[in-house]
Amino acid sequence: MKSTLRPAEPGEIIPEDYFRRLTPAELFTTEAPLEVDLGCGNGSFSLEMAQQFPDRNFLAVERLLGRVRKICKRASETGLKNLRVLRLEARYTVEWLLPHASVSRLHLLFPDPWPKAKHHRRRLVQRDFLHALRKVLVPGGEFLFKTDHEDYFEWAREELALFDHFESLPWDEQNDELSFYPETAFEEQWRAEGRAVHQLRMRNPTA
């Protein structure tokens, strides 16, 4: 089915087809490699991101229009160019839209732990999402999960245990890699309340 959505924002993706995957230069004309925001709420991490490493681009999703445009306004502001913004639905996007192969690294930060026992199958991190995942990283490629729910700390544990095809590594804080990683808004206040942040950081093999 063709797209007969309203027009873009500067700096969104709206694809000419949702039943297909994407090709990595519908994403980005320069290669570099590619880091995810799944869920990035106002986009205050994928922003930061983009600017203290304009050598990488970002893709930041989001479900809500409104979100959507004021990331876009912001990054046309700040004149990002390696940062782009698709709004779509977070599973949809990593099962069915991604390019195979092409992300360096997804960020999934504090989403939403469906906490009611009814409604866990809604939850994000299970295996079908899993599966998609390892085909959309690179080899070597990262996945980092954070959550101020314990339960669903829990739940990605087990979840990826169960999987079984990614590699564990340590959140080094003062490992270069992650020494700067910016908070996003929902963890600045669950830390300002004083809730604690749990966090995972998976790698895909390399063979």
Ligand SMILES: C[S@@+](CC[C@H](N)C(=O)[O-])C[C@H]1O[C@@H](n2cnc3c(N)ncnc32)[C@H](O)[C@@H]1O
The other form holds:
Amino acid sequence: MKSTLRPAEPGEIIPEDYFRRLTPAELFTTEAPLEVDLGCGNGSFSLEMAQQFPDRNFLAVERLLGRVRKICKRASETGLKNLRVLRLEARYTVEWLLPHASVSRLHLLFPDPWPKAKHHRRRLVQRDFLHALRKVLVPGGEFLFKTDHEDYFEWAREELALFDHFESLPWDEQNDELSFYPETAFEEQWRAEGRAVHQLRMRNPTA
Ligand SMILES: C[S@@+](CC[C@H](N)C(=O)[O-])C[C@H]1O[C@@H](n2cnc3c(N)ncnc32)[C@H](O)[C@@H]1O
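For comparison with the form predicted on its own, kindly provide the form predicted together with this ligand.
Zooming out: every chain and molecule, the one shown earlier first.
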């Protein structure tokens, strides 16, 4: 029977088995702090971050194949070895695939806000996701969230308050960790349209 599997793009991760967690070595052969860009869109954030921080590893997660292909092409043209791309559903990736205690920062930037009340249950930031996120973050690891959607922002704040396992950190651009934090393609678009951007930063406690 003819196989329907497609070959991996350069730098793409296609898991051998979607029913067990990846090991850190399957993600990157070089050990370094891991940052995840969940729902990375055109990947511009991950591409810039990976260039700026060669001593960190970046995993860009995106469900659309066309976008995955373009990011892989750009990463390979730039010679980036510390950026890999995973084509997969965001929630599944965090709940079932990422190794426990492996992620130093998870960036969720302008995710789909699912504005209709009947679709709110599709929003990523809610209890089950947060429990899974806590497991994959290292102690002291961070969750960074940005949205232009005020209602989703309030929702996320409430879910995080109910969850009550993360500490809130200021989004202080003077802080070394945030002094280089590129605007994503969606952020550029929303800011150009004059929309406000809301952001929050949470930390998984160390003890
Ligand atoms: C609004 S865009 C934001 C993209 C990027 N983070 C930015 O700020 O420019 C949301 C992205 O998440 C992807 N996406 C939406 N739902 C997803 C899911 N369940 N799993 C993986 N990717 C998803 C979409 O294909 C899209 O590229």
